[in-house]
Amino acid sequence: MERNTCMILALDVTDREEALKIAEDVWEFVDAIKVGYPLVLATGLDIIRELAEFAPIIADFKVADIPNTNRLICDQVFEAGADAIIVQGFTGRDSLDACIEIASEYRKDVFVVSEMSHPGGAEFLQPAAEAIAKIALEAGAFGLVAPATRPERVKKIRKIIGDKLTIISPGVGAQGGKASDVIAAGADWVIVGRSIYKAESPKEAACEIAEEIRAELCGE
């Protein structure tokens, strides 16, 4: 996944036509589109290949099962045309290895959740986040998911992994995270959803956030 705008769109709508229209409107401002259960359950896995015409697709299924089931899930996701998948790390090294094994066969990427962006994400995942980051590094994941709502946690995770893994960071906008803050803390990409797809003009909203990120990167 190339790093140009440093922004990923979280496309959590449930209507196929709406999803495709938003993707067409904002593709030039995002480096990838993240899809999850709401859109895929409503429209089917084929939506992944349709959206892939506009940008690389990250399948946010937070895969968390035994190794064999993880293999089966990842195989279906990559067959459907996704470029990356988001998985959980708390299920242990063997389950994570299974995801990375399948991703390697397809030459695709795996992002591992270290800590989620909502307030409850700090209750159980945060105490394990640093251990999960270390496991992801050792297993050869492509990157980690760390919360834009807590930039200090992004900074902590970055210290653990150095520049060996990437960080994608959800929670910008509706959840209260600020794009420039989390980029400054060490994230490679910010993930933005409702602030774009619920905006009167998704294109203008995406452009505005992209400009905020560019200003932070350029020191303006």
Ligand code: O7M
The other form holds:
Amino acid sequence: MERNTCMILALDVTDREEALKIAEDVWEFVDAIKVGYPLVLATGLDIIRELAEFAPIIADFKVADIPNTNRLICDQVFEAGADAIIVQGFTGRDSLDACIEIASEYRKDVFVVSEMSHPGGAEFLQPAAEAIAKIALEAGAFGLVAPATRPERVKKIRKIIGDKLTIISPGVGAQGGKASDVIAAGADWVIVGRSIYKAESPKEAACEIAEEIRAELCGE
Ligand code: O7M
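For comparison with the form predicted alone, produce the structure of the form predicted in complex with this ligand.
All chains and molecules follow, beginning with the one already shown.
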């Protein structure tokens, strides 16, 4: 996945036309579009191929099952045209290996959730996050998901993985995180949903966040 704007759109709308319109409006400001259960359950898996016209697609199914089921899920998702898949790391190394095995057959990428951005993410997942980051590194994942709501945790995770894995970071805007803060903490991309797709002008909102990130990276 190429890093230009350092922003990923979380397209959690449930209407096909709306999803396509937003993608058309904002594609130039995002490096990828994250599609998850809300949109796919509402419109079907074919939406992945339709949206792939605008940007690479990250399928966020937070895959969390036994290795065999994970393999079957990943197969379907890559057949549907996704460029990357998001999986949970807490299920353990064998489950993660199964996803990475299928992804490498398709020459696609796997992102592993190490810690979640909501308050409950600190309850069970946070204590395991550093161990999850380590197995993701050993297993050869492409990147981790770490919380923009806790830039200090992104910094910590970055220290553990060095520059061997990428970090994508949700929780900007609606959940209280700030794009420039989490980029400064070591995230490669921020993931932004409601602040863009619920804005009066998604295009202007995306442009504004992209500019904030650009200024941070240029030290302005
Ligand atoms: O900007 P928002 O809050 O409207 O949307 C954030 C998106 O990121 C939304 O799609 C969430 O499901 C997702 N997300 C989190 O908000 N927190 C996490 O810890 C993890 C994810 C995610 O993308 O996991 C892969």
